[in-house]
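The chain below stands alone and is given as structure tokens, in the form predicted alone.
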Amino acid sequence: MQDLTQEKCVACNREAPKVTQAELDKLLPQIPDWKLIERDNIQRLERVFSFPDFITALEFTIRIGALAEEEGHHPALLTEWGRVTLTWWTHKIKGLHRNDLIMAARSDQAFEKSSSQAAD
């Protein structure tokens, strides 16, 4: 199985397929800290990342923003003191696309990088 962090997002249109339950069953183990949620009848991936302070949370938010711009796929971000809530879904299809799982995995990778830099 291909590592999601090695994949690139593809451009979506309104006819792009949502991920199937079988795909989710196969791919969710690669992003175990993410929760499947439903908001406004739209399935989404969400995770809360914890930080020691506001500035570290803000730096992570900026890193995710840059990653989103690079891939042309944008999440909902809520930055608070000591935490960032990150939610991925594909607006055009009102649900989850493989891109969302890719970006969740790449967000985890960015968090790991942030955590290791903070430890240095």
The other form holds:
There are 2 protein chains.
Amino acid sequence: MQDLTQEKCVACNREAPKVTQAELDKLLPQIPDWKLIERDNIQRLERVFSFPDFITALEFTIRIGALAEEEGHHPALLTEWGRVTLTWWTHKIKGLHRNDLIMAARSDQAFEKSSSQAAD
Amino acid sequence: MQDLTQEKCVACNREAPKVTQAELDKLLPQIPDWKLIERDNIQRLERVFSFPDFITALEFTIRIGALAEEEGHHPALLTEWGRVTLTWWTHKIKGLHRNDLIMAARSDQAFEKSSSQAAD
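Could I have the structure of this protein in the form predicted together with a further copy of the same chain, to go alongside the form predicted alone above?
In what comes next, the whole complex appears, and the chain from above leads the way.
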């Protein structure tokens, strides 16, 4: 199976295909901590990440922001004391593109990295 | 009239007083861009700040995060492409403390500063 963390986002326009249910069934097990939600009739991926305080939550937001800029694909990041709620979807297609699953997987990877650094 | 931007946050505990309606009537004109909202039965101050892209929105989030750390008083910051939705309230008293009005005024000041730097 393809490893989502090894994929790069592709350029996306209004005609780009949404992920199919078959793809979701195949790929969601790679990102088990993410919830598939629908808000304003738009399907999105959302995960709450926990941190010991405000500043480490903000550092994670900054890290994800850098990743988003690199890939030219931007999420919503709600930063609060002790947690970040991260939401991925694709504005242009008003739904989920494979890019969003890739970014979710890479966000998990960034979180694991920051957690292991904090434990060092 | 006292200028909110010149005030510092005071340490706050569960017994700290919420702002009164009289105080709100007096102080809200100093922060006219803020909406008084109620969410989960908690009164909050909220403002949406607009930016030309994701990275300047994120830079504002970082700036407000630094201000929050300085004062030991932390908001919710929703960072998206082109905007930051900033919400202030006081967790401990489940409502608005004068500290929140001070932080709203100082957030406005930080925004004006970042806008004038961008225009330089």
